[in-house]
Amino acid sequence: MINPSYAELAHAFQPEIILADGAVLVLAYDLIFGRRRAPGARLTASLVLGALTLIGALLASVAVGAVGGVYGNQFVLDDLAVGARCGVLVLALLTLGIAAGAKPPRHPAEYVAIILFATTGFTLMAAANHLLVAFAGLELASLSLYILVGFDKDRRDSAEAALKYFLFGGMATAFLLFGFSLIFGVTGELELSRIAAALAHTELSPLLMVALVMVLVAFGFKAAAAPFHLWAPDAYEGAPTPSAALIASASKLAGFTLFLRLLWPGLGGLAGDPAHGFGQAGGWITIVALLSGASLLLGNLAALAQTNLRRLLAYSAIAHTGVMLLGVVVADVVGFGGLYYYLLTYGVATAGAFGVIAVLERQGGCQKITDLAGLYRRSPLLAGCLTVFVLSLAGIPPLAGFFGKFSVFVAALQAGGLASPLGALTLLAIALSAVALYYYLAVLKQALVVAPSENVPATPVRVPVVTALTLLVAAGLIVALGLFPSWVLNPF
């Protein structure tokens, strides 16, 4: 029965609130003060009151703390969810940080703003225990997404990307409210834990495991794994480098802390066995499996083809995913730590690989991966830190995505054991880890080894001090988690 009590709520949703006035105040700031002042001034002042909104609404979620079921167990403020939004904070903080080095936008201020609002879905995807609270959570952070990568109307392909982005996020939207109302139909419950007891006395229909499939496929849109992942490489090649930092990172934070919440332990009746559950018929596992071993393959096996940075970076979040996904089949087993950590740090990693691509766009264009010849020469900043973040990403230890990748490993392992076909697919993610070493070394042997090209400036890099900043604290972070993964490990 929903508790009326609108104190409750504002207070547990304090960090949205923050959010969401924090935007409007950005938008009212720049339509009073900013249309007379330079473009760079209005870029600087979007930023400092988006990134003062976003430090609010950090304390906040840490005031707020895990108060449990609110507004009649609608939302759900536990670990993970407190853990999720202090995490796509910081990822969207980062993303102000790169945003302040990249090419500035033309209308600065919207730009600020619909980051915030696409925040502010995220961080109501963390917290949601209701199927329509979900929806809108995650509609309100997709049609975010569609503008921010389509800001950049200088560029065409940035228009064919949000189409491209917006037309598969449609008919994901499609899938997702389909697969809903079909669940709501079998069970007449719409709050995740009503929808767990109504499926402990249900059997496997042929109607229940349409709408498993519905939403599966949905959120393997949304997640972009294989093989619904067509959207991503384009998105991340033409959006703007701020918004693709963004969705690599924040959005699959959010992402998956909702599928988590609404597999386990919403759906968690139809789960199947962990250990042994692929090859009995109904189970949501078996798909999970499916969509985690077809992402490690596609993923990895294209990145080898690809020259565009931005394009292997996206076809290694698909080979990350197929590992991420790992995590979600056995989060019920050993807990969701692991996985939360992964996701962590793959974000920091990811959206400072962006950074650099950021930067250097900015001052002369960063597309193939040739392009960051002699980078070492031109600018021992950013060569260091993409070093640490490309390390990451290959699981080099003793950075942070070593441990996360550990993590979900030793675990995937624990649950079903060496002999067991989850097993096998956790050997397979290690063969193919090897296999990611190879195209992210290619990448560190033209920033680090390969002289300049004749078609490169050899002139130094200047990195704007706040993006400076921002990436050495990414750096940091990765570093710093490596050395200590209790630090997020243990409050799981």
Contents of the next structure:
Amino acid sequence: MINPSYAELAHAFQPEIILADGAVLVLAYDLIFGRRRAPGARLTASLVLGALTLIGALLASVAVGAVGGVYGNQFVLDDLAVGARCGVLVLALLTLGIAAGAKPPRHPAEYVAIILFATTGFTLMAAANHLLVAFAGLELASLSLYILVGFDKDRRDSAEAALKYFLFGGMATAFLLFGFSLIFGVTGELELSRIAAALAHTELSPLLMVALVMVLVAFGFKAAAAPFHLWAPDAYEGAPTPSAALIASASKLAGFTLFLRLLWPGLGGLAGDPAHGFGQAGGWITIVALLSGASLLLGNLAALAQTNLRRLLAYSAIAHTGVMLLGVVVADVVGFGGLYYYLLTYGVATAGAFGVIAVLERQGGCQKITDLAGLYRRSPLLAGCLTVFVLSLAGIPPLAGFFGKFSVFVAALQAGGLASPLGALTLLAIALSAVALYYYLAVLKQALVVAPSENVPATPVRVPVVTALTLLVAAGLIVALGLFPSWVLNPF
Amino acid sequence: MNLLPYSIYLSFAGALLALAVGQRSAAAARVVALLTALAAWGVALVAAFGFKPTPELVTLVNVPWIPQLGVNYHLAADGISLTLVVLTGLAATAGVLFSWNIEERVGEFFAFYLALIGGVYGVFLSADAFVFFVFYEIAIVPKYFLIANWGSTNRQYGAMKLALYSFAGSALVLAGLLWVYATGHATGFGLSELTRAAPTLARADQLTVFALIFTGFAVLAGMFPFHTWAPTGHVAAPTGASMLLAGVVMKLGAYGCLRVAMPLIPAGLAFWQPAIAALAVIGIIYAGLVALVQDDFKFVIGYSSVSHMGFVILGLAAANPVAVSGAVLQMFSHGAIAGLLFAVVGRMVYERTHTRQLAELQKLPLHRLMPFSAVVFVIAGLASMGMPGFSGFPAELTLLIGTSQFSTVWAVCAAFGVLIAAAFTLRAIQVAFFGQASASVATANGGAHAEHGGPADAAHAYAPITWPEKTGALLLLAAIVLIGLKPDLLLNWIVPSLQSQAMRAIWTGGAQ
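Take the protein just shown as the form predicted on its own and give its structure as the form predicted in complex with its partner chain.
Full assembly next; the chain just shown is listed first.
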């Protein structure tokens, strides 16, 4: 039974408390002092307060550390949770850095506050060990993200994207809730370890099967796995750039952490055998493996045909989801380290790429890939950073993206062997990574090779100092984590 | 020997420095590039002078890198790697000299150039498959930008084709290596460790894995039928890059076959031997015949490159110490000769006459207009044909003797390829440099000729061959002649390495 200790809870939730207080503080400051200031000053104040909040939360997360189960095991602060908390905070910080250089939102304080609320949702998701907490965290994050996507009220795309994202997300929520209630119905438990204990004595009944499918469909929607990916290209295209960066980076890290915990410690008994996933009847591994294969194929092949840069990034994100799902399948055998590394470094690289887009967007627009033409001449800094991010996404060593993929592939082959369906899936992923190179190089070709077109003024791009620093830090992280992956892998 | 890793670090540091100073001054970037290439080469030569040939690899550095996966930063060298490291230094230095005239984005050009060189050094010195793979990919990426940015004909197409072929090849390699690692339950990615793990695989798996890894590397070595990227890429590349491409990057593929694929799964080699040999011989003859009918001067050299790399593959497939030592010698020899040929065609001739069409060149009395380049090309052409006194001769001779021990038929067929090489080289020399200058051009050879709008108009005004070109050409020529006269300089390094445990497994087809 729950044995509440509020002191313990308050201690463990320092980061969330800081985040929520920070969000309120940003709003309050803007309400009291910001009204009479210029928009630029309001944005700066909001961003500074937001960044301080995030840094405070980050320090608190480290200070709290891995204390294990909290509040009657409804939350768990293990290495994965601490890693994911710190990861989402760093990624949210990157988002704020990007926002500093992006087209300014009309209500900066609200924008920053909602980013902080979304981050609170992410950190809760990272630590949730209870279906209701998980649901609450996920919805806090999701609702914030819907708003962030629709925040640019000057553009129809933004509203359309938000609506589409909201409708798909709402449907996913319904599926998730239905799945959760079925799990509760079968096991009578909401806490993950108790669910696991209850399932240990249960056969995979049809009811459980339905529950699993429901949960996984919801998971597929939230993670933008094919065939539930349809919202992603539109949301990525229409959202204000910092919002897109947050969706692509921090929300992915938090979402996968949550589902990793839900699937393995919670529903691990229903996993099926990774080596013979398709041979056995049932087991969620089969479904996840199918989602992975579909995402890999669809993401990579559809990305080849894109001319819009954000849609290209969206489809490439779907392809990356395929690799992440592969990592989920094998996480139990080889540990969470490889997948966590992948999620974190992928997040940094994607957020960085959106950061470059954000700066360009403010000064002349950047929708088509060809809008990047001549970037090397307009801003060597942006071109250089974009090169690092895109090559990392493509998985070129020694950048972090290469090692992320490598560790997941190694894990998949070790877990399943080559003759298994997992082995085949790994080979497919390796083969498709060569295909992916084509569209990544097409982006870099515009940025580094092609001369500026006549339509785009070849004037130098002015990069705000904060954003320049953010991009440099992100690029530095990508290089450093690629050279020294042990820094991330060691704690796991 | 322990100095050798600095050739890698110096190259990467030079790349960053060239990028930094290139923003301010193109001249400074050139000097940085030249000094870096010289320094890295110097390091290699100093190490080479102190090298005591031993059968096994000599470890240079071995520190844990990613302990979670058993990956060590393990660099090691033996006579084979040393040969190729010295070649890299030579080709890199000559390449910088022949890139002296690059005017646009000079800093970036040399940054990509030196990063590529650093990757190549890294590959030749790696003794851990993971490290090997990392450097291998580092060497591939800059090629794309070098060609797409600074290349000529169809450059973006050529660059993309080359990059995709290379990456498809490296995906095969990665799949094969992971297969051995995971299925063989290896505890690390060290080449020796993987070699111990590989025999535990089922025979069918071994055969497949060998096919994956060997094919993956052979794509970069230009093996038929995966060679089509090579002529296109060579033609599109700027001179310095095509010198590196033909000179050292194609060697990466052959080196990967020899250092990774073959020792890892000797049984696979024994099984696929006939097929590889057949493809190699087809490549030699086919590419030779194609070179014979090209209209574009650079395509002639591009296809000749593929044909000569076919010899290397054939030597490896023959899998005996004589043939393989010939193959390594041929790698060095081809590296120097192809570099020189591309330098003459791309830099000296094309950038002055602005044409590579043999029909156009035929109208120009090039042997009189640029005697230096004509002499250099004739010598390089002779070396390429395998004339005694030049490095091509001992290389091809050793290779063919070794191959005949494996199969007389293939050796005879390959020898036929030498004849074809003579044919297309002589044709190229004849047409391009000693063409029958048409009467009008001949008479107009002191002044412009009004009716002929072609390149002959500028005939009298060709810029003289510059000092970097002369120096670069003489460097390569010296190496070609030196090895032609004293091949044992390299063979003394190469032959002992062929007695290592890993290599002995190759000769016996894994049956020990």
